[in-house]
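As a starting point, one isolated chain is supplied in structure tokens, in the form predicted alone.
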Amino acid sequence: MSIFVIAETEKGARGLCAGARTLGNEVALVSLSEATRIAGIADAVYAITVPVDALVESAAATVSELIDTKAPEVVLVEPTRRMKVIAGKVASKQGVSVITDAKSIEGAAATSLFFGGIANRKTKSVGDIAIFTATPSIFGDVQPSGSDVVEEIAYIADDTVKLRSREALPPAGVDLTVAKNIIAAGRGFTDEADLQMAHDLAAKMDAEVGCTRPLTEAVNWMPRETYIGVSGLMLSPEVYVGIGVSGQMQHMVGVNTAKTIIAINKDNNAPIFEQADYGLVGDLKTVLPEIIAKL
């Protein structure tokens, strides 16, 4: 079976790879950056260079035509955002649909969430290709490999969408999709200052950060690339530690398929204890500095 890789990051296009691998005997990345041409990873690398006057997305008129002549039929897609958009473009271009957020896949089909992660289901692909929206987490502790070969694809000019300003943003300096641990932080935060302590024990147990809804768009004290939930990621860590987090079913899809789930709340009624497999009440201003401190 032959598999595209389409990534943004390098621990993206490492992580997508090295899974790629475990489901087909040809493996191809499609590198739109220089943080993707990583040798060693894969059988080809088609290196695309995007104009700097234009969008990332804009690149997915190149892929469709690369998809064309070299006919995979398995497309993985890290999730995000511009990685979507290119995704959708490409499934439109190929008369199929994209799989989003797969928890497991196997061939041309995939299991995901249903009803807002209420049900699972399995979906498989209707045409000659498989498209893929996956975290390289889903795969499992697997290494890629591959020869060194790279090819320069030419650009196509996309003429559906237009770069008509650019501005800097700040960094994200987080990648959830490809973390093995993570700490995610909930409305039990009251003072953004506290968010510290979060990032302290996360330091200590080599994981990275995320948060519910609210602390990216009630009180904007997180980047939206961070905000973890069915309309956010969904992500399978090796641990979850939920603080100060309630557990509704919006956020805790995104964590349900963790291998371990850990609570720290005050309220001992926090709908998240009935799916954590160990859970601590108390106040994350008094429970958070005696386990970093043990730590």
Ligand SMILES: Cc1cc2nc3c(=O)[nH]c(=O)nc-3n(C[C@H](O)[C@H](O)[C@H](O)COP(=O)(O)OP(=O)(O)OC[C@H]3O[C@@H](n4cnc5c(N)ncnc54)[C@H](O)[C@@H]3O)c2cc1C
Given for the second form:
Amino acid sequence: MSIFVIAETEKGARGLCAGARTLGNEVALVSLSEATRIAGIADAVYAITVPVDALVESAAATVSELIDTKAPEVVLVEPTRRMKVIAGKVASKQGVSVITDAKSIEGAAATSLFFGGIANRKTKSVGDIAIFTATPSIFGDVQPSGSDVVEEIAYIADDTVKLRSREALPPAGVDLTVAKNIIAAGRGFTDEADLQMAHDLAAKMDAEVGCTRPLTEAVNWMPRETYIGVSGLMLSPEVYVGIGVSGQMQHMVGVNTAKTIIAINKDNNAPIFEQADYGLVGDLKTVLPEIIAKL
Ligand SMILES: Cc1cc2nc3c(=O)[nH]c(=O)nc-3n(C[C@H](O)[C@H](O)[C@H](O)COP(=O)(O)OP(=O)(O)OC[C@H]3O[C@@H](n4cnc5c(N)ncnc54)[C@H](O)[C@@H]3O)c2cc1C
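Return one more block: the form predicted together with the named molecule, after the form predicted alone shown previously.
What follows is the whole complex; the chain from before opens it.
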């Protein structure tokens, strides 16, 4: 089976190329920026140079043409905002659907969450091509392999997406989709300054810090790219630590495939304890300094 990987980040490209190798024998990386011009992780790199005055999303037209030429059976897409737009546009051009947030993939079929996360659904593409968005972590600890073949693909202008202006935003500074361990801060953090404790703990555990939705949309203490859950990021880390997180379904579906779930909450009836492998009942202001000091 031949597989295309479309990724925005280096880690995403490496992880998805490694995962693609477990699904099929021919892996090609479609690179849309310098960050993903990586040799040795796929059998071929198709490099598309998007003009500086165009949006990366506009590469969808070129990618779709490339698919027509090379005819991959599966396309794996890193679930960043931009790559998801490309997945949608390519799927529309190819006359198929995107199967989003795949938790496992078998050929043209994938299992993903359904009904807001309370059920699993297996979906199979009925077209000639199956397009999935998936995080590299669903493939476990696998390594990429490949050759140094890089083929430049001419960019085809796409006037359905226009760049009107650019405005620099503060970078999120974190890519949770490729983080091995994750700490999620919840509304139990009542002072923004206390989030430093989550970052200090993360530094001790080789983890990245994410959050529940209220910490982004209600108080704007964390970047929008870092909230986890059904309307945010769907992740499969090794370890998830929810601190001051109640454990509502809309948040937990984003991490319930974590290998180990740890909860810290001052309320011993918090629903998160029913889903956790390890739980610590305590006030985060008291227990976090102690844990950080011990680690
Ligand atoms: C359609 C829809 C989609 C949604 N999508 C998402 C989503 O994608 N992601 C998401 O996160 N949410 C989502 N939500 C919101 C979700 O339902 C919950 O409201 C939210 O996840 C709760 O966040 P929380 O656990 O931080 O806050 P709360 O539910 O308020 O919980 C705070 C917890 O902190 C504990 N606590 C308080 N003080 C301390 C302390 N000092 N020390 C230790 N513990 C303490 C409390 O006991 C409590 O359990 C969605 C909601 C809807 C309706």
